[in-house]
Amino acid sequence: MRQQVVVGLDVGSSKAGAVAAAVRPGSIDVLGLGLSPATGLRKGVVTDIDETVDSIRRAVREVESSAGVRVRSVAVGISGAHIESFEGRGAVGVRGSEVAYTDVKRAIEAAGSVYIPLDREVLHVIPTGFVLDGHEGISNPVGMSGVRLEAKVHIVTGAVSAIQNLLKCCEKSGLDIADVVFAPLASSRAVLTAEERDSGVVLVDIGGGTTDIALFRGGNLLHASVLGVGGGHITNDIAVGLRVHMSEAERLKRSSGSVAMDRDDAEPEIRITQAGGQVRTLQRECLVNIIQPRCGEMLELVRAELKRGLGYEHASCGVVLTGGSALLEGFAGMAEEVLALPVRVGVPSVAGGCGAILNNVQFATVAGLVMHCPEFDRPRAVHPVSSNSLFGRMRHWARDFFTTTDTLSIDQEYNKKGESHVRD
């Protein structure tokens, strides 16, 4: 049976992660994981090319060693405060007596043909529904009789400079770019259920420098945004408040971090190592008093974004938190209180091979980049992928990966039928 090896790469503000997986139709086996600290990005934007390249190379070398493969191309996750999204609509005339696959493709292309400033580039054009002769709520119009077909899409764009600098870092690391994916789309594939995506849910992915927000309903992305605040800001607050190094602040956050004091706390005191090596003992309440305000501020920003993106109207399944900071003690409870919605922590569930190593909220994006490839049986990444346009590959990824099931079947069926079935 034919097997593909795919490699996902997530370069964030705090870490670079790479995963290699063997993909067969209907199954996936994780072969290895590579992690490296990242210091060359800020809020998802490259600030130091050399440091970012070093982080990518270390992560790739580690995954090559653990997986036993030679990585040449990768699917890259991208995020950052420069990401923006909006809705688009486009209509075409049906060329025959009924809607054909080509009519659907033309309608989607028309909906995505909007004015974009020169400093921005389209990452994804994601179909969200169709209107046929004024009839709304159609997911797959192929085979229906009609005259005018309208497509509704969600368009995700990013700053050209930010995208190009990240891709440049990958290429300087000796990698070809197979795909570029908006990180919350990948994360959603790893931590959301099909029922949640259909009924309505908000994904909140808290990274090191940014927080990604994505609203899904009817299986489609309805709204997406990126906030310029993340877990790294909590770490920085601890470092400043307790006068410790960032590494010690990160350790304290992970080992003793909480957004509220537990009355039955068995360890009311914590030991900290300050600059110069001095060890002190503090009440854990001091750490909580630093973390709590920042987490409250982050959640208020999420709440404002949900109101702006109509999240409260569509998110009947509530909120799914992922990312490292989602594990802070009491954070999910605080989120329920501030957002006034049901909240759960979303952990990737990857089976096969050594997939258990990805079952951690920190790996939601990189797991999502590889774990759903079997659905589409598309070749990926331990061999070069030739293409004349990096941005063309981005749009191709969105079309193939993040459409509704019905629209995806349109593409698959059209490819099977070939050009001989195109209607004039």
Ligand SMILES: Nc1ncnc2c1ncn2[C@@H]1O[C@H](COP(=O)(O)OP(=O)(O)OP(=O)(O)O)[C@@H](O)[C@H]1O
Second form
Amino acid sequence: MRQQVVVGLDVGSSKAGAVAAAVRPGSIDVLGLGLSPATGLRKGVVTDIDETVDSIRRAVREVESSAGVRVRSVAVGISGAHIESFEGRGAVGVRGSEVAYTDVKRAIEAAGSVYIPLDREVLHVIPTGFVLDGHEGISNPVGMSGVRLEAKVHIVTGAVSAIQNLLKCCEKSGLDIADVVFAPLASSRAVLTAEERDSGVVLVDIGGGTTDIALFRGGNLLHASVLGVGGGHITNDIAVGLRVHMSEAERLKRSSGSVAMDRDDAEPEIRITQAGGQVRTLQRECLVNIIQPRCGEMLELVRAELKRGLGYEHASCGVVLTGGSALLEGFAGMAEEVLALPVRVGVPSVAGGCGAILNNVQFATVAGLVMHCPEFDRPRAVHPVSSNSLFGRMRHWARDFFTTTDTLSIDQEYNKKGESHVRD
Ligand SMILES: Nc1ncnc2c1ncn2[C@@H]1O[C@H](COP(=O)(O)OP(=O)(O)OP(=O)(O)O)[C@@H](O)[C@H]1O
Ligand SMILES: [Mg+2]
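Return one more block: the form predicted in complex with this ligand, after the form predicted on its own shown previously.
To see the whole picture, the full complex is given below, headed by that same chain.
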């Protein structure tokens, strides 16, 4: 049976990760994972092209050998403080007696046709609902009778330079770009349940250099923002506070770090190797006293963002915390206190193939990238959209919105492009 092999590539501030998966509608077989430390990004944005290319090449080489595939094109995740998102609305007159696919498409185009400065690029136009002759809350108006159709969309944009530099790194690594996906949109596929996405949930992905915050409700992304803080700041504080190298600070954070001291701590003392090579014994409390305020500060920033743009009131399912920093001992508990919302840690659960290798909060985005692809989605009338003018915005809109015979030619065109990774 023919199947698509899809490759997701997440180039984060601390690691590049690539996942290859054989995908059919509704089912995924993970074939392999490639990982490499990333040193060419700061706060999610490329600052050194050569180092980033090197990280990508190593991750891709590893996934090729573990999955036994040749990687030609990838769906790449993007984040960084340059990302912005806002709402758009657009209305059209219905041409026939009832709403047709083309009317929906025109309404979405009208809603997405907002002024975007030249230095910004639209990444996604996500339909969040339709209004037909003043009646709100319509999710799929096709076939309904009406005169005036209005589309509500959520538009995600990024800085052209940041997007192009990331794509340049992929291209210099010999890869074609199948799609560019805002990282939390991908992560949400891997760590949120359908019920959470429907009832209202905030996804908080705290990585090495960024904190992605995204509100989902009614199955859609309703608001998103990215803060330029992450676990790297905690490591840096430890390095400065204890006068140790960054690698030693990272080791201490992972092996003995915590946001609070346990009353009956099993490890009251820790051994540290200082920059000059001297080994010292230290009260673990000193390490905790460095970590705690930084984590508190990061969570206060998340809280301020929730209050400013997202609104606590929409998050009836609370917060799902993911990204590598969610592994820090006690962090989820502290988040619950500071954000005053229920918090659970979201670990990707990907069944099929060797999906268990992705059961780690650090792989939320890369796991989500292979689940976000159109090959995985069962046909439905209205999809979230990956639209990017760099790759033909209109073609993507059509591909993602309609999976009927109306767009057969478009799907065929897309599949032709992806033939490089089709296998029997
Ligand atoms: N056991 C652990 N305890 C504490 N922190 C950890 C642990 N394991 C990983 N981390 C931290 O997680 C961070 C990396 O997370 P992740 O892999 O999600 O980031 P990234 O995707 O590369 O970066 P970003 O999304 O910010 O661009 C690092 O700061 C690392 O120190
Ligand atoms: Mg990340």
